[in-house]
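Single chain ahead, by itself, as structure tokens, in the form predicted alone.
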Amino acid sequence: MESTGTTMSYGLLRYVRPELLRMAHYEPVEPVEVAAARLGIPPERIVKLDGNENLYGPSPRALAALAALHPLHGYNIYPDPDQLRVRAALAEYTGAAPDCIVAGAGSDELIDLLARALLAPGDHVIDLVPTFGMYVFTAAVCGGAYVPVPRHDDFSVDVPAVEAAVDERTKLIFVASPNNPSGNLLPREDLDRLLALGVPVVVDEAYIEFSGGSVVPLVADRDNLIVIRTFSKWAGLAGLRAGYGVMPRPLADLLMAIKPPYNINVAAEAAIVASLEDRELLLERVARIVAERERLSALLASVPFLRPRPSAANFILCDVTAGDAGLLRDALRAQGIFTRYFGRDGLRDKIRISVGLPEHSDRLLATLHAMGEAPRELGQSR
């Protein structure tokens, strides 16, 4: 009897490794598009306040590198595999130098290429949650075992608490500075105790031109220290998948030995190397984005139901002391208003509202006040 497609399927998942079939996936923000058919809205009329994305857009002299490239003499046309042009101007940009710099499609595979590199089956991988759930995803995918330490109820790290969970088998710290979806920074005092573990410790600074402070500087000393950071934020170039690590030589020169070779596409090369060109307008973007910030956390405040948290990012995460998190997050939903719900541990009473321009914060806020309060029941969600 000849097998179906179905009947394949299955019998090849039992060569798969047993622990990727049970692990959690990695749950991604839904795009505009899908969310709006779903929901009957027209995708003009969503507010897109959940995926920490930059509504202002990529920059002009990016939209135009993009529309220079050639369809003969570009797109057809393999990047370059040792990401000279992308590296140089990076470099410009961190005050790091070119070979200690590996750029990436997105943050994400900066994390990804990390985790291949130093993990073996079983080695340990500290995670500081709540927090971006890439770190314990890609652990799982390259066969790490999983190691939460939790933090502070004001979500900052219980370094006591790691220093005692690193033993022989750690050999990876990630922590987000400012950490996703809280926003606070990592002190220097932590960081400097984290790295006298001597394990090598991530900091991901995927919103840290929101903050200022980068330790992109300390990386030249600390044989132990990477850095990892993306254009999805700043640059808006979400879509594009342009992000970057800095790191101490050896690493990098091994993170470009095991890179996919033409992991930088045509596009985003171009687009990275513009923005950087164009980074005035783009930091005076940052500054609208954070002025906003402060101006939404006011706004939030007001509402009698949500208490902000402060934040040093380009989003605000909110307690929501009446009323069920997820269930406001619904009908915030329903009216064609996207913010981001986690219902996880240290995570179920808030939902996490991404700033957009400052009409997509007056709509919001108007939605919350005709609320009257957050919805205690399903029926009230929808």
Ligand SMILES: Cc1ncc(COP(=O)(O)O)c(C=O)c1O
Second form
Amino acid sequence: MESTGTTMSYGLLRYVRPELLRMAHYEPVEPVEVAAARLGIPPERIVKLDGNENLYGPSPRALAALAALHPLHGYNIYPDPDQLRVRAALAEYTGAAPDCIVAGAGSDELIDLLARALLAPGDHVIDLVPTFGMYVFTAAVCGGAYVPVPRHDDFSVDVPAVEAAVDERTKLIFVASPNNPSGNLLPREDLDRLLALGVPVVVDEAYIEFSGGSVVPLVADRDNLIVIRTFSKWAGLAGLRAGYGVMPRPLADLLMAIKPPYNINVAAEAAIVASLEDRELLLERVARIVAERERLSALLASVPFLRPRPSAANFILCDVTAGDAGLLRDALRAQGIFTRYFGRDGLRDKIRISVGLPEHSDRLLATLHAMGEAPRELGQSR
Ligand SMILES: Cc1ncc(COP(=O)(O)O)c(C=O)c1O
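Okay, that one was the form predicted alone. Can I see the form predicted together with the named molecule too?
First the chain shown before, then all remaining chains and molecules of the complex.
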């Protein structure tokens, strides 16, 4: 008889799907308070440019709607499993039919629901790497067989390679547009070729408000196009978890049937509706972030060891042309400036910098210039 918790859990793990025990874990960004305590820096001194969040915060109307949630006719009552108010508001915003929309706890939940709906163990998932890490993670959790197709050096999609990789086992192609972490859009002709393959294509438009050019209007005419979007970036609601997908009606009906019934909580519901009512203000902030992206890009180009790539999103991927990109991330972090380093194929010599407020860009630039050069060895520039 096993007696300790640890040996007990080893016993239980014998019943777990073995591929889950082998899978690589998702690497989320560290919460500010945790990182600040570890580094011994006051949280208010941290410049958080590692999560592509919106540093302007939620809209005032969303904050007011949250504050106005009635304690006894709000938080203690289950939310609407049919998402009627949210789907109607999203239909008005996107121009899609409400029945073609499914809301979730972030677009992460839509990725999860789509994988659960479409993948049987061993089915192939095509991922256009380097890209957002949730696609490989979710494919692994659902037992899918992961088929990475590398992008070109400029991060455009290698469409002929995708065409060669698709076969009767392919159940999903994920393509982020703008892509994270490279910031480039998928050209319409590439999308048309992917759609012509006939398998479900998920276009992840998490950053589309920063670029324009959504392909949501195409969903009505295609039976294999799914578009997922989020309130985390443009609407400043990353902490509340609010996302949605637009897809052909039969698939939307299925996702509504298999999702956890109360997946959109009452606070997210209130904040989504209020944010859409406050879209003018939010989109004005988006315009400010886009302007700041261009200013920051020009500033980064003046740093001798960085080469910023063009971006259509709220972040900039930079080649670190001298020194070590991972150590540069560490050196900035030690000064309270958080950026993202991935250390994966195609990204080892790069860091991704989210666009914050102008004062964040200025502090980042002053720190980079004070360094003189990118660190080459552990301990340098700390
Ligand atoms: C391309 C892409 N898709 C989806 C997400 C997840 O968004 P959400 O917060 O809605 O789950 C992110 C978050 O960084 C992302 O970069």
